[in-house]
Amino acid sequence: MPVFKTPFNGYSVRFSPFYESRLAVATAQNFGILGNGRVHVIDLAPTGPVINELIAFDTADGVYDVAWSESHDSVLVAAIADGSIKVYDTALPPQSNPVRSLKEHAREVHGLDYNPTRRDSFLSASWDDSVKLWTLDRPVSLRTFREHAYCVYSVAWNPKHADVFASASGDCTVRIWDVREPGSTMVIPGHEHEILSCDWNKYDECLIATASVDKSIKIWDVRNYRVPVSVLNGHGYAVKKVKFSPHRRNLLVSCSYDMTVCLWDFMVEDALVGRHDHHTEFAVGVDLSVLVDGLMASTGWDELVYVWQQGMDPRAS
């Protein structure tokens, strides 16, 4: 399957939700601790294991995750390490952009997620304990929700309901919000270690996955959270970010600091399905194609992008 270099460290990759071959990745210099970065737009070829760089975007700071606008196909948001987020469309040329800089965290932005209900709005998670709420036709946020203790690392919009999400935090909880509510309405101290990522399930809204420093994943019944619904172990080092499949409702990848990127079916005794350990250095960045069953796509510190069919290895031409 195709893989793609990137001239900087990989920090995230997603899919686009408008064209079943299209990618953005983040990447950020010196393993993201200081020094430029760039966003990637790649298209995999319609005949054979290429991948194209459609256009690419350079920062000033590294670039933390990405995030592709619900509503506008050409249109992206990326979190930069000098606490903006940058917005960018790729029918513009590069000169052109970012068509708008929003800034306003005092820390690194680390994580997005683009509201795929309401399709108008995003999320930020900033290291300065805060999650923001934006719209594009807005120069500034339309709220700042601030209860973390901690750096929030990620921020993921429920699939069944537009106004709930949640959001992961160093401070070892998960919230979910309604921004609706004044403040949150559940904590879960998920983790006794630092939560770096967090993802709903695409079939039951009250589902959750969260995946920690602890080296494991847990999922949580947002109805009864005293216990977790399933514990995932199979990771020697952090998880450093969880999804589910969009198209499985029992499905969840992962990838981690032990340099892997694992599948599990979170109902099965042996959870652990697949394991692929194509990835020479950190695997911090996965997702799944909502277009295409099984199509997934991996992104690491080896300054590569790795897009595959589920079932395959990564590595396979």
Contents of the next structure:
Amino acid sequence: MPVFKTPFNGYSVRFSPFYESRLAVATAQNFGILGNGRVHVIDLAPTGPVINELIAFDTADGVYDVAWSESHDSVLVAAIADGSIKVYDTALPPQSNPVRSLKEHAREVHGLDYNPTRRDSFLSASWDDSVKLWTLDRPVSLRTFREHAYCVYSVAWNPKHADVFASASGDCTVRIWDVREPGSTMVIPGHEHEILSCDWNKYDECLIATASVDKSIKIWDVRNYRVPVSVLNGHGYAVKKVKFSPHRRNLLVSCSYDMTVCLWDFMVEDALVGRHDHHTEFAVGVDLSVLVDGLMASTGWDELVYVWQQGMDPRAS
Amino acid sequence: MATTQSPSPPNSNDDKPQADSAEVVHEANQVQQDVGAEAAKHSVPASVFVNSEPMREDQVSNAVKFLSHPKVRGSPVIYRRSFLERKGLTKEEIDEAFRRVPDPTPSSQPASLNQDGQEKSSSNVQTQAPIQTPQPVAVAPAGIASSVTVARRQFHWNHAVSAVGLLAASGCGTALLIKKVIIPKLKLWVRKVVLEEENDYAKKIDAKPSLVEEAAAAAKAAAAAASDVAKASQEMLNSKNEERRRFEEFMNLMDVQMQEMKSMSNSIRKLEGQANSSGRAFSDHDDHRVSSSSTKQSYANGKVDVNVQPGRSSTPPASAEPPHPKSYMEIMEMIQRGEKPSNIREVNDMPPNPNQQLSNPRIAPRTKPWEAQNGSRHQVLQSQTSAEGLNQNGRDNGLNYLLDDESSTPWWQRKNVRITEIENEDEVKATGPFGVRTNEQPPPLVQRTWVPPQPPPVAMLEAGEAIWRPKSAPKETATQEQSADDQSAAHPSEVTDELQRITKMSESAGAVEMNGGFSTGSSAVKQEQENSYGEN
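Switching from the form predicted alone: structure of the form predicted together with its partner chain?
First the chain shown before, then all remaining chains and molecules of the complex.
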């Protein structure tokens, strides 16, 4: 399984929704505390376990997250620690990039998500407690959602309802929003500690997973959100990111500060179905490919990006 | 504590607190009912992402109590809302609680001062004799009274004020009692004690001689014991001194040995320094980092040993803090000292042309696997065609690879690492171990190979799909048609092929959902597939 070494500490990895073999990696220097950042666009070589870098974009401040456009195959957006969002187009020559710099957030932008159904807009989650809605053709945000009392770490569009999204925040709540409504439509006080990530089930649009500093992942049904559907324990430290599989209804993957990437089946009693501890530092980014069933990637502060097929050892060569 | 102060808002007069509060109660009741009606109307929307629970009265009253607390009043509104949300209240309940609690002044100090003044004035009104000492006594029972009167009722202003008055009165009464009753008792008791002492003293004089003798005997015994003890302690001192002397001798010997060893190590270092270049001294820091990273590598194989480099973070979250890498701690310390890490450089990441046009998309968006659920057969078809469509050249920007016959699938498609070639679609199908989707179609999507599509046919295919499946989202068809228009000019010949293919597929059962996962094979191959599909 191939490995890609980044010069800076990894923060996020995302598969392209257009090209099976393409990924984007967000990295930040000095663990994201202070320093430059870099966005890598990498390709998996088909013949062997090799990863080639297509292009890399340097930024003045660390990059915390990256998201591919769902409408343009060569466009990606990057969340920068100085509060701006940079838009890159890999089809244009490198000196034309970045194409846009959208600066509205007052603090670090920590999460991005592109709308997978309507494909025209994306959300940004920031440590200034707000979520903003953007489109690529406008230099200013369309909406600002300000209700959280602390940093918003992650935001996720609902895979079926194009207007609904969820945001996970350090104020220990997950809020469900509808862009047609002025405020949040639901508040789920999911954990006693900060919630670092949330994601919707792709096959049941009422199920949402939340990952928290309390080392657990909880699955909630928004129709009955007082009690979680399932609680997944097994990580040794805070869970940084959780992602539902685009191909299987019950499968989700998570990465944690305990340096492992775990696979779960939340409908089963013994939910942990796989565990990879290939990282030697915090595993902070994980993604499942929408185009290839079972293909997953992870990155961590150990400056490595692993891409492997589910069921195999990421470190196998 | 809380409720005594809150129900007496600054604007109500002291003369008739009870009357005012009664009026306010009445108004607030009406307001509450109106709000309740409005809330009921709002919680009707059809979306499942809205909380449609009715308002829980106990939660709201708890929230009101919380919000009425003076400390809470001093905190920003957003933290109060956040706390209530974390306790599980819905938005409506929180809004209702905020409505019920009278809007506080921006700073809590004037309010509390006002209320303290009101308390004092009320207690003066209630008591008949102005007494200095009962004032603090009155305040304390008032505080207790407030906690006692935290009842289930909503509007307890009346009760609270009357309770305060009662307790103030009782406090004053007890104070009076103390002065009038207890103090005389104290005096009597003191006199008694004094008389008893005098009697005891007289008795003691009689008993003196015998006591004296006994005391003398006891003193002698004590002296003897003391002398014994003194002897024993002297012996111990002597032994300790001896031990100390021996210890000091030992220490001296050790020092001598240490010095010898130091001199030896110095000489070794000198030898080393002569052997190596002097640059080694400067690279110590890097070596340290390298060694730390190598120790990290050694942990890589299976051992989740989180003691990589035990560190201490500055702001731990409530749960145990995971051990941060050592260089992370170094950087944190550097920044706390005000230093900047040296590896940062100036990067200009502003867009050179903020109005730069984005390039046109080359590929039409592909529907997601979960969207394609309606029509499982179409998934099958896609798999079959994509599997058959091997050995194609992908002509995408950036994906410049050729697939030759041998390595027919990219490595990431293979479920089994042993398989280097995919011989047979059938074999692949058979080894598919997973039931991928909720529908019951057997062949899993995973085994299919995918070859990067050529844009125009894909676009045309999607347009074709749009034609045959009018219920797909209009937006998608719009984008597809647009991209089709953009690219159709470039490949006219292939367009005709595709049109033929589309017409053929329309003849087979059902509409075809051919997502953008296709290769353009030779048309012969495709026709074979269509024939096989038609047979199924």
